[in-house]
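Presented below, as C-alpha cells, is a lone chain in the form predicted alone.
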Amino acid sequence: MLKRISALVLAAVLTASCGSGGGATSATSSGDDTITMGFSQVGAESGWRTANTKSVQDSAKNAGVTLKFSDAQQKQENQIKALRSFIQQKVDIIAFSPVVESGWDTVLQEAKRANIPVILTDRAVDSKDTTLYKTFLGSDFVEEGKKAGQWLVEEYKSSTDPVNIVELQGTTGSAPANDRKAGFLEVVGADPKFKIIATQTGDFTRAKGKEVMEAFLKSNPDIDVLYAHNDDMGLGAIEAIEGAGKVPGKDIKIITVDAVKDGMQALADGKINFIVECSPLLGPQLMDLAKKVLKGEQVPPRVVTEETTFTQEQAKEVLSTRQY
C-alpha cells in the first residue's frame, strides 16, 4: 500500500522536495503508515560505535520505525551489498554511516533510481553529486581536530622547546580520520615547535591503538604528546605507554576524541589530558529527519550535532551521568 501511494504522489513530492534532487518519497504525508528503514552500520569497532548502534535501534523502536539493520564489519564491500539488499527489499528510506568517503556513487544512483531517499549518518561521502542523498547528520570532524589542536597550543604556549607528537589516525580513508587530522594540522601547523614525528592508522580499535603505540615508542624515544582520533585507540595506547614504564598523562600527554565512558574515566584519572566530545546518540535526530524526508518536508543538507570538550575536572563532574 505504501509504495502505491508513493507512486500516486510522485509529482507533488518532487515539487515539495528541498532541492536535493532525490526521487519520490515513500510514506504518506499523514505519516500513518509504518516506515521501514534500512540502516547500515560501519561495525562494532569501539564503545562509541556500540552506543551509536543502540541509539539508532532504540530510537527506531520508540518512533515506530521498522529497522532493517546490517553490520558492515568495517568493509565497504559489505556495506554496498547491504545497501543493494535494502533497495531490493524496497525499504522506504536508507540511512548509513559510510566506512570510507569514496566509492559510493554507483550504489547511491541505484537507490535514487528506485526512489529511495538516503540519509548519511556520522560520516560523509565525497561525491560531487549531492542529489544522491537528502542530508548528512553528524559531527563536524574538522572542528573536532581544531579543538584538539587549540588545547595543545594553549597547553604549551609558554614553552619554546620542540613538542614531539605522534598521531593515531582512524580508519584510512574515513571522514573522521581525514577531517580530524586536517583540523588538528590547521591549528598546530601554525607553530613550528609542534612536530608530528609519526602517524599511523589504528583503525579506531583499542587493540590496534596499543599495537601501533608500542611501535611508536620503540622507534621514537622522545614522545611528548599523543593525539588519538578516538578514545578506544587512546585507551589501547595507554596500555602500551604503561608497559613501556612511562606515565600516561604526565610523561606523554594524551588528547583523544569521543568522550565515551571508558575514555572519560581515564580522563578523570589523569591518564588522558583532554577529550573532544563526539556524541554517538544520533538516533532521535535520525528518526525525526527520516519522517520529515518521507513527508516531503524540507530538511537542511547538513545537520551538525552539538558537542563540547572535557578537561579532567569537567570529566569528574559528569562521569556519573554519562550514557555511553
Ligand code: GYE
Second form
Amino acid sequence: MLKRISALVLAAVLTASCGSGGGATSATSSGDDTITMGFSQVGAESGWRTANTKSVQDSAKNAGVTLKFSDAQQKQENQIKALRSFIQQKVDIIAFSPVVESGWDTVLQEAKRANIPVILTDRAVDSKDTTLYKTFLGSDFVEEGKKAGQWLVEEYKSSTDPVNIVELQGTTGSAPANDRKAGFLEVVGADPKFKIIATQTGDFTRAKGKEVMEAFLKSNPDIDVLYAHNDDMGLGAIEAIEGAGKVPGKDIKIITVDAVKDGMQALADGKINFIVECSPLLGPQLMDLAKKVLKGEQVPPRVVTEETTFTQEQAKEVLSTRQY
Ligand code: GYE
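Now that you have shown the form predicted alone, what about the form predicted in complex with beta-D-fucofuranose?
Now the full complex is given, and it begins with the chain already shown.
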C-alpha cells in the first residue's frame, strides 16, 4: 500500500514538473496526462504492415501512450466500427490507416463533433473537407511510382523494342494502389514502347500475387517486366514465375515497392531487380504529432516520410542492417 502511495506521489510530482507549463488544464479528456489513442490498423496483409504495427505499438509504449489497437482485416466496415467504438470510449485521439480512400466523411464528422482529433497515418482519404483530420503522416506514393518508372526507363534506354509490362496492383481503391499506378504511368507513359499488357489487383498479399501472376503467365507468353505495388505480391509472383519454368530477375525483370527484409533478400539474390523503399516506421513521428495536437500546438497538414531506392548491389550492402 505504502509503495503504491509513494508511486502515486512520484507520478503526481513528475506530472507537475513535466506538464505543459504547469497550466491547470490537461490536454486529455481523461483528466490526467496519459494519452489514450485509438488506432485502427488496415490488417496484417504484408511484411510492411507487420513492421508498421510493431512500430506503432513500440512507440506508444515508449511515449507512455495507452494504445487501443484494432485490426480491420482489410475491411472498411470494420474500420468504421472501430472508429465509432473509439468515439464511444472517448479516447483522446484517433489515428488510423484508411484501407481505401473514399467513404470516410460521415464517421470523421462524428469524431469532429465529439471533439476527438484524428491523425491519418500511412494512407490518405479523399475527403474534400480537410478539417476532418489534423494531419496526414506517410509516404508520397506518387513519387514511389515515379521512381519505379524512372528505373525502367533507364534500364531500357538503349532499346527501341516494345517492353511488355504486367502490373500487380495493391488493394483496389487504396491510396498506395491509386498513386503508385499513377506515378508509374506518368513516367513510362511518355514512351510508347512501354506497354502495360495486363494489370490486376493482388490485394497486397503474397498468395494473391502468386495467383494473379499465374494467370498473367498463362495468357501472356511474352512478359518482360513485372511491376508489383509491394514486395509481398512480388514474392508471390516469383513463385509463379519459377513454377512456369522462367527465371525471375532475368527472363522477367521485377520492380517492387516497400523494401522489407524478404524483398531485400530476393533483391540481393538477383530475383528482384529494383525496390523503391516505403518506410513503415511511422510510430515515433505519430506519437510526437499526437502529443503536439493534444497540447494545441500547430502541426503541418502533411508530413512526408523520407525514402530511398535499392539496386541489387545496394541491397547486398544494407541487408544486414535493415530494421524491418
Ligand atoms: O506498401 C503494402 C501494405 O499502405 C504503404 O500497404 C502501405 C502499403 C504497403 O500492405 O505492403
